[in-house]
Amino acid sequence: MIVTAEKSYRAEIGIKDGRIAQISGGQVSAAAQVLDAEGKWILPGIIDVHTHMELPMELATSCDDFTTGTRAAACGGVTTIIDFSLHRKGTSLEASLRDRRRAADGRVAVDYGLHAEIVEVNEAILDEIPRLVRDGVTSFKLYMAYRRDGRMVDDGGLYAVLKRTAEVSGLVMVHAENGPLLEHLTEQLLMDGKVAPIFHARSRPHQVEEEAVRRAIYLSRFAHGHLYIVHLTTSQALSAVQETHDGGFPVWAETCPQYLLLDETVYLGEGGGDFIATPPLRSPKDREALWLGLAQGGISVISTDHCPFTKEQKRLGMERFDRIPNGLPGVETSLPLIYTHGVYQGHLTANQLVAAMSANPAKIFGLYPAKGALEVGSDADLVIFDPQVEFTISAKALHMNTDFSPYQGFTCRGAVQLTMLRGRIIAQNSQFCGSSGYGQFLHRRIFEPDNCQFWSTHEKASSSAGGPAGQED
């Protein structure tokens, strides 16, 4: 059963020289090797557009490097990641991208791209943007928070980047939180002695996110820019995006498995600090709103924001919530979790899962149809997925370089049996069998908004899907 963003149908796939060469209703041409996928699904490889491998923070560096993180990704059906450059004030965007490529090239087990992080805006930085777009780096990440870490960009800088990127068909990604407000709320809580993990969530209530999302949308409309909201978490922020869609101005948004499956009550339990990520986990009401946003197309992408730490690393900041290294592992577990809680439980069709985790990321970030599709000529990046297998998530059995999973004990219905990247098997039966360094850096095409209008088609799909697995042609 071939499952794409548009349809599900039975066929055989022929692969030659790393690409899909034939799709046939009958037997394909004679092959040197045949893989039997009877009773299973074939999906395009998952594209995780938001990862943080070996990301340095104040107290610790995320514990998956480009080697361990991409091996784990392969075991989870992920064939492409997009990570971030590490920009520093006083340095050029091009230098930060070169440094990041030196860290990744020769070590990655899956294909990868980079978003250019911008933490300082001046004319020299703005002049680099067209050059980066020409070189295949077409997306730019800015923070509306983290002022004390030297990463926050003010409204004028965000507007200037939105305007310049629009001129060269680039895309601006924003971490949308009101930085000064959350700083004030954090200071007040700490002054009152409220240092436990639950106060991480209290320091960042929904207003912190909603206001920043609405402000970013306003600036994007003023600049005629192209805006993508990373890790959207609240029903109120989703409403802002949906209202903008309804008004005819496109804005794209992603959410992550942790915001679909967990809520802030985990901060109250033993080891609550292990679950700290930014933005924080929200309420069950927000979770339901995010699922609906995915089904109706207000949210276009599921990424993971993969940024793992060990329990020991988390303990380094345990004396107060604002010092705990923030981030969660997820690159290896996203597909089975979203299948289980999305498709199997009826929130999404299988086609919508493929759209949010493969096709839409490929379209938005300039990789389609080489990636995110199962078409003749596409890269032979595919996943053989068994929707009948059941297993229980255990951090000990995973390949991510951490002793913690936020989904410890979750039972999944559906498992990755095989992952293929450009015609080569890189993982099979939960074991990595590829090679570090086989992954390639991806030069991405310019952003084409007319190819990324998803909400109306998603709405149509959700109303006519005919059951959790979608339609079969």
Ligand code: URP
Contents of the next structure:
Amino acid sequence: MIVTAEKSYRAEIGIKDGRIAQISGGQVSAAAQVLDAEGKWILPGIIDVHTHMELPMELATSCDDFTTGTRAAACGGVTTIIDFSLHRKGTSLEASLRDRRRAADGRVAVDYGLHAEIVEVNEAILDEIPRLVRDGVTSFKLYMAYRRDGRMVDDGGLYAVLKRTAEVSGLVMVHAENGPLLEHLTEQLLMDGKVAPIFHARSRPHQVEEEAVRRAIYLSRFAHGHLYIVHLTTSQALSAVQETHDGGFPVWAETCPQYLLLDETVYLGEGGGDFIATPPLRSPKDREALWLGLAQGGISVISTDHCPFTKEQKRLGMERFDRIPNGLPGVETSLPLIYTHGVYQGHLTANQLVAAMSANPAKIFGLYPAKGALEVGSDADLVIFDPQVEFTISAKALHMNTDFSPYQGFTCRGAVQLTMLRGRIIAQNSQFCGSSGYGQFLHRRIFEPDNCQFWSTHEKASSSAGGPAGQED
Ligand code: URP
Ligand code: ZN
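Alt. form predicted in complex with the named molecule, vs. the form predicted on its own above:
What follows is the entire complex, opening with the chain shown before.
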């Protein structure tokens, strides 16, 4: 069963020279090797557009490097990742991209691209944007928080980047949390001796995210920009996105499995600090709103924000919630988890899963239809997925370089049986069988907003009025 963003149908796929050469109702013509996928699903390879391999933070560096992280990705059905350059003040965007490519090239097992991070905005930086877009780096990431780490940009900088980027058909990704507000709330909590992991969530209440999302949208509309909100987590922020769509203006949003499956009560349990990520995990009501947002098209993408740490690394900051290295592992587990909790439990159709995890990311980030599609001429990037198999997640059995999984003990319905990248099998039955270095750097095409208005094709469910927008606090 071939499952794409548009439809599901039975057919055979013929692959030649790394590309899909034939899709037919009958047997494909003479093949050197035949893979029997009877009873299974064939999906386009998963595209995870938000990963942080070997990301240095204040107390620790995320513990998957490009080698281990992309091997794990392959085992999870992911055939493309898009990671980030590490921009530092006083350096050019180009230099930061060059350094990041040096870290990744020759070590990646899946295809990869890079978003250009921007932590400082000046004329020289703005002048680089058109060049980078021409060279295939078409998306730029800015932070409205993380002032302590020197990564926060102000509103003028964000506006300027939105404007310049739109002029050359690029896309701006924003980490939308009000940094100064959350810093103030954090200081207040710490002064009161409130240092436990649950106060991470209290220091970043939904207002912190909603205000930043609304401000980013406002600035983007003023600049006629193209805006993509990373890791959207709350019903209120989702309402801001939906209201923008309802007003006839585009804005794109992603969410992540952790915000769909987990809630803030984990911070109260033993090892609560292991779950620290920003934005924090939210309420069960928010989870429901996010599923609905995906089904209705308000949220276009599921990425993972894969940024793993070991338990020991997390413990380095355990004495104070704001010192704990923030981030969660996820690149290897996203597909079975979203299948189980999204499709099997009835929140999404299988086609909606493929849209959010493969086709839409490919369209938004300039890779479609080479990636994100199963069409003649597309790269033979695919997953054979067995929707019948049941397994239980255990960090020990996974390939990510960490002893912690936020989903430890979760039972999944559906498993990746085989992952293929450009015609080569790179993982089979949870064993990596590709090679580090086979992955290629992807030069991406410009952003085409008219091909990405996913919400306009969705019928609004009648429950929407009392759903995401109806929550009060
Ligand atoms: O906690 C997170 N999300 N860590 C990774 C860096 C970021 O903010 O995306
Ligand atoms: Zn991130």
